[in-house]
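Let's start with one chain on its own, the form predicted on its own, as structure tokens.
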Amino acid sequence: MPGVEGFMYPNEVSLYWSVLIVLYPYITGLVAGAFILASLVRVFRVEAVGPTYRLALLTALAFLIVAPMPLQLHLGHPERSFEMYLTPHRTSAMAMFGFVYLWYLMAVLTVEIWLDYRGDIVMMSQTTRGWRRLLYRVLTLGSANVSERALHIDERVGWFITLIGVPSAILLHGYVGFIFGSIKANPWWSSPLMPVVFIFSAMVSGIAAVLLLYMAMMRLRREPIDMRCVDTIAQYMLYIFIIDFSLEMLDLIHRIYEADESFRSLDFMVHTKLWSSQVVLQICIGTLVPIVLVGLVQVTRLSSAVRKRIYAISGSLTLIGVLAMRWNVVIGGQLFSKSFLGYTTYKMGLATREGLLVSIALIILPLFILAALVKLLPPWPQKRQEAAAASAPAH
């Protein structure tokens, strides 16, 4: 049973939103951030991060497939979730998520990946054998035209879809912050900056995830890391991180200055129940340390080996810090009573439906999906050519 301090009504003792609701905005944030990184290449013409373009798209797709699973597990009757499409409720932000998710998955991300890979899919449908040949032929959707004009049309249409995808990615994750920020009864959540903070923290986490995945895959493939690419990615991560941290501090300063009737309770929460997760883990370890480390790279001359280690440490701490931020928002906002006279605790189970093991599985699952996608659609140009040549039938 959760421990209770002070006065709380019975319906405030147990938390309704568990760790699965923490994972949901975290995973969707990784999707949005990875797609924003990919858009730097196609829309904003940042050629330096080109080596991670396709990897970022596949990463976004892998995590997007898993994104609704925490919500499905949290629901008592997940089979009823399909009713949101049959009886749309336009005034419900939660219900409209289904349409935002479907739009982003089917009309934006999947189409962009197909257009970008279409030429390679046609080539592999002609050079591979067995079940792979059948699969690639299905993926061509009957379009085998790989002329220069056809590929140019693919490029232009793909650019337009990416342009649409940028606000779509922001909408996909920003609405989560919108839901929290619009709950007026909870002073921990009710802030107009909440959607903006969620969006920028999502960008930071997604960029950090792609950076780590790119470095790890290059190491596994025993190929040199493009230092110009990772340096540029780290710069963008630093810039966005500074904006994100500034917005969070602005929100904190505003709360301190306003000091309304809820301030005493929120201040007590920060100095007791959330001290380790918010001040130590989120702010110090997960935010200030990565900013200082990456900032150090920008003002000093360090060797490639040292920069790689700094980026690996900074990226890992960034992912931990953003996860802590989601925890502090979702769990922290439910630990105090509406009367500000009592506090409760959250005890996470181990092997329950909404426990630790399930949460770890949901974090790891996208990595297995990404591994399958990379195997099916290699993001490395030379790798695709080698795979096609190796699979070609002998004459």
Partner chain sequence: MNITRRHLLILLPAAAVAWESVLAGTPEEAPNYKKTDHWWGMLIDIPKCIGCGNCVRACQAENDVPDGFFRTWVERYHVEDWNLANPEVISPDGGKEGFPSVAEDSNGKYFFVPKLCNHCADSPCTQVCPVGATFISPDGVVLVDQTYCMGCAYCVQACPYGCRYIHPQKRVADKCTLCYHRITKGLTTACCEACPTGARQLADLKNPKDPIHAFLKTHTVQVLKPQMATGAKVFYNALDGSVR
Given for the second form:
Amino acid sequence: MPGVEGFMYPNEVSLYWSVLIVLYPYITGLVAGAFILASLVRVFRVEAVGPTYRLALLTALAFLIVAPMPLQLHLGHPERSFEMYLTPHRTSAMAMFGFVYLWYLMAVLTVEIWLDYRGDIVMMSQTTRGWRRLLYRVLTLGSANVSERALHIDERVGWFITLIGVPSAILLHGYVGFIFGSIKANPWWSSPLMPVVFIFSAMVSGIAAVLLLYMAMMRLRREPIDMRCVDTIAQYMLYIFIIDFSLEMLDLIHRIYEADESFRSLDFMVHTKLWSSQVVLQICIGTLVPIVLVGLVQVTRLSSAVRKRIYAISGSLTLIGVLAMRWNVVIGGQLFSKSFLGYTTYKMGLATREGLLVSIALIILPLFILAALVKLLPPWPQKRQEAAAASAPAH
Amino acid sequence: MSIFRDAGHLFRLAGVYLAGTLLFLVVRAVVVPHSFGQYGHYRGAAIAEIAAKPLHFAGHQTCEACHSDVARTKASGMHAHVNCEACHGPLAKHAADPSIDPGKPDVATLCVRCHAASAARPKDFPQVDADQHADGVPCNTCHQPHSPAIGPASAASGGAK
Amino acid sequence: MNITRRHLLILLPAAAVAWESVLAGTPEEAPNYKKTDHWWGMLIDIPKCIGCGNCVRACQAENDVPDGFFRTWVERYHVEDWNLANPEVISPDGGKEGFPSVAEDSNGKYFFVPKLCNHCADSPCTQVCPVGATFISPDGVVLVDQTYCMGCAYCVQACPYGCRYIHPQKRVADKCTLCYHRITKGLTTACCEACPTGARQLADLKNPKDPIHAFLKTHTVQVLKPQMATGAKVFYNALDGSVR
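Switch from the form predicted on its own to the form predicted in complex with its partner chain and give that structure.
Let us now look at the entire complex, which starts with that chain.
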């Protein structure tokens, strides 16, 4: 059998979860991470990261819209996916996704963005023309009430929504980890640490994404980067990354020390098929290098130009490292036989439905959605000040 | 009352969500298959549909209903517990319409499938090295497949066709 | 001759199944079959298996199993002396065309292990199905509703035994049905029907007269991967510790 070493159960030779299922936890993780960053401002009162608050929310929304797409594309019968809402199976972690996703999209993210932008929406529904005016008018839900009292209510309710949003974001991604961590048949996945590791790596990737997006957008807009803001974001990224890495190492050490029936098989896999993606890419390049780089910034005095470069490099490496982590979990978990006697190979298609081109398109798509959202709901302070000047009783 | 007026947009939002939920419940009531939940969390009618799949193997009881002569021969021989379709293959179509020719099994590949000598096989199972044993002569020259032992028992029950 | 045979067929109890409807596949179950009276499983007698592949071929003929996938397959184990942890296992094309002959190994042993869905009573595959498209029937058979399955493959990942696959044409989960369309009509499964040595025996665990109960009294049996606690109902006689 080509690509097979040793013995696989005959049905195990081809992989059932493709690169699309790698993207799904990756994209969902970016959502959760970006939202946690936004909540730093609102709930934890970390004012330094204020300039990224709205951008983080819009980033979360853009990626959340794309999150179910890889799942849909991977399904044998996407037209039946609505059954998850019609007849959800209570014992299935996957069935709960539908509801957690919907809760997060409709009850948390959309409402928080709507409340935060309501003043702007009402203002824009009066100042714009054509289809945009129509769109904003629909978004006002027919209420132009932007009195001080109304906006104060929005502020309080928004704070409360964010408060609910933090556990929701953790739930959204923790459950993704549970989908894998609860599969007792697969020793590579089956671990109570899986949801926790997923949450922390999600936060790291989401924060890195917003950090990069913020710096890139400032550059595009030819505006100065708020260094206090990016320094603080990078600091949070570092701390959470250290927790994430510790948990992943704990999991690894635990596996090595316990050395249960699956150990020899998994150990061999990490040393061969997963060596470059796990040890080199995920652990060394994608984790240790960014931790050391951002760590260096904390203990030395570097110019802001150098710091910006460091943040750009470590942010990018972090995103690559977390993507590699998702790859190693999802694909790695299917490369070895559940008989622990052999290994198979994953062959990624190029232009197939579950191939490389579709994957690249799915990673880029959220950026386009984000660009559209930024156009519709500008997150920049200048616009907000203009808005404040235009509509008299703003915040 | 001004609190209600200033929170009016929130009630509108709640209204939109409530309408969405109601719409979902209506769609759900219409779309979910009627037999869903009949026995458990699945479509009860699926069981009958699966049970109605067509047969390919008729089962030896059916074969023996017509071929009682062969059944008698077989019952006293070494192949008594080998069912008809183990060698003849799936013949439900023939059972439904005996005019369909079931064809004859190819002894050259059939016998060795079970009886070719291999150390992997149970020691007490009869095995032969086909090349040495028969020197290319077809198995059924000497052995009657329905009662393969060579000797009076086999000869008395009809012999090879 | 043909006519008398046909008449005979109509008169016989096996024919009470009503061939026409059986073959046409009308959505009716056999008249006297009561789901709650049965609890299906299987007995596999390893010392009787000769590795002929009859069961694999029969299953594929009966159930239109796609090429390269298996509802049942046969593995050949080669275990050297006490080295239970490192068996050499092969299953060329699922054992469909049998196995290459081997010479005696003075230092070890060979044996065959037929595999199929274990129809677990606590099945991890049905647990994870998000929509209720796979389930345990009231008579203990793990089935897939292929008109409802959306093909997410979560159940494939959850099966510890590798018994499930995604049907490449139908794009839904597919697996052994324990020949549900046969056992509900008083017939045995295709694999058991085709097994020449009786190494596979369909077993109704709820029927006190089923021969499996007498067999279990006097034999040492085991299920596959008992540590998975799946409530597997395919029992193996004389299962070697090296089998996984």
